[in-house]
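Presented as structure tokens, the chain that follows is alone, the form predicted on its own.
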Amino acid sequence: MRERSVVAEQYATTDRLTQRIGIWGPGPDGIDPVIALRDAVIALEPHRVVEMGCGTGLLAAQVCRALPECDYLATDLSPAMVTATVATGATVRAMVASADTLPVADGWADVVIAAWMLYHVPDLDAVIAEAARVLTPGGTFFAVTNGDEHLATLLADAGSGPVRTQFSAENGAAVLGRRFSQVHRQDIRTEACFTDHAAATAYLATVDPDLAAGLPWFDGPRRDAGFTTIFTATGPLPMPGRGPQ
């Protein structure tokens, strides 16, 4: 789901990604993969954050609340998204930008945070080349996607074999050892939980209704597994033909 148009069309409303967002929890391990993003960007402290794709504004909000002082932009292609952020009524700032064209000057900011947007963008280098642009040479940069495993029960179920993405658990490190000389990751397990049969195709009606159509009816709950990755990056490396950021 690359396409511009494909993409306004699913978030020209805050519907489908909040009530996609409503079905998660932490899995196993106990860890929920927002409140681990948020607690890795506070404990850095920084004074200025960009985030490309701040959807509803949650994590932007949590972090401004814990760092009064941070100058945080949030940015969205979506007005709606953006009108959500600004509706959190935390100290952030939110405008509509592409995340291959951040309005920012080279190395303005100490933290960049693109969290489950990276598979949606149409010129996936660019957007890194962007973030590593945007970032002080101390900079860190933190990019979350899922695995190729991602609800493949409840997908297999429905007809659909693992959604493989052009940034996923599997193939950041590569991605982002292109524009980042450190790349850590931190693989996280979460659970679905869907009340009943009418739950889980209401949620996959937001991504295919094709897909919902497809799930064969199950009586009762049922909980899928998630998998998701926090990938931190530093060490931006230089443009070609440019020298040190």
Ligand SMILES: C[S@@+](CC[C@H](N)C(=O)[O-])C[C@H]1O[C@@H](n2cnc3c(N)ncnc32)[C@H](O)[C@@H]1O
Contents of the next structure:
Amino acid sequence: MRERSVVAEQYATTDRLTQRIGIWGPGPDGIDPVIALRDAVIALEPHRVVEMGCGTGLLAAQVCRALPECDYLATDLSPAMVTATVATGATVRAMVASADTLPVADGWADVVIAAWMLYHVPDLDAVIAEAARVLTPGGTFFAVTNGDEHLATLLADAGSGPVRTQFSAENGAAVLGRRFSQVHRQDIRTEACFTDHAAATAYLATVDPDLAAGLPWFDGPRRDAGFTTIFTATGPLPMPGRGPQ
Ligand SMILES: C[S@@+](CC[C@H](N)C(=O)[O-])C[C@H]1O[C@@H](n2cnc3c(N)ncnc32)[C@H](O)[C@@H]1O
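Structure of the form predicted together with the ligand, given the form predicted on its own:
Starting with the chain above, the whole complex follows.
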């Protein structure tokens, strides 16, 4: 987990996120986690969705186009991300909000989504509790994150160990199990494609400039394996001291 100010700087504009998203594709199983998440959300035909940390609104736009009647509230701490989400032109409501204080009533949403963002939040349990608070009793929480081995080969070449986070493929089920009675997982192998050394260093620089400086020269393109898990949590448990929800 990084300081809130570092996260804010990282996402002050959409540039770095857009650059990072662009290098990813399906791995050997041919499954793209963004598409798998989108299809899982659409299959539930939710009436009300809240997304935490919506980024540029790619998922929100796709779900809203498939489900035009859905009331989809996309939230992000970064005003630039909210502006980008509005600019998708989809029928999505977008708002600046911290994931631990969502602007909706208890039990409002059929679906809550946190895609690649729970590793950033300063108080992980507070955010998971907030997801449980805003869900209907029969609602579904989708939480997507990467595994410890994600991009491990590129990081090793740049002189770094695996990135270990507070919410990962390895620890995510235990974290969610504190607030949800059932947690299922879908593990997906992905692949990053860097056209050349400059592309790989540019990617690393969006994460940490020191990593970029540590990547030795290589000729031509390179591919590195990624590892993502989609957690599906249901059965929100009562908040301690608040009785049944
Ligand atoms: C890695 S990006 C993922 C964006 C998007 N979910 C996606 O999959 O493309 C993380 C996003 O979470 C947002 N974020 C970070 N901390 C947050 C918090 N505490 N509350 C709400 N959003 C947050 C960032 O501004 C950023 O847009």
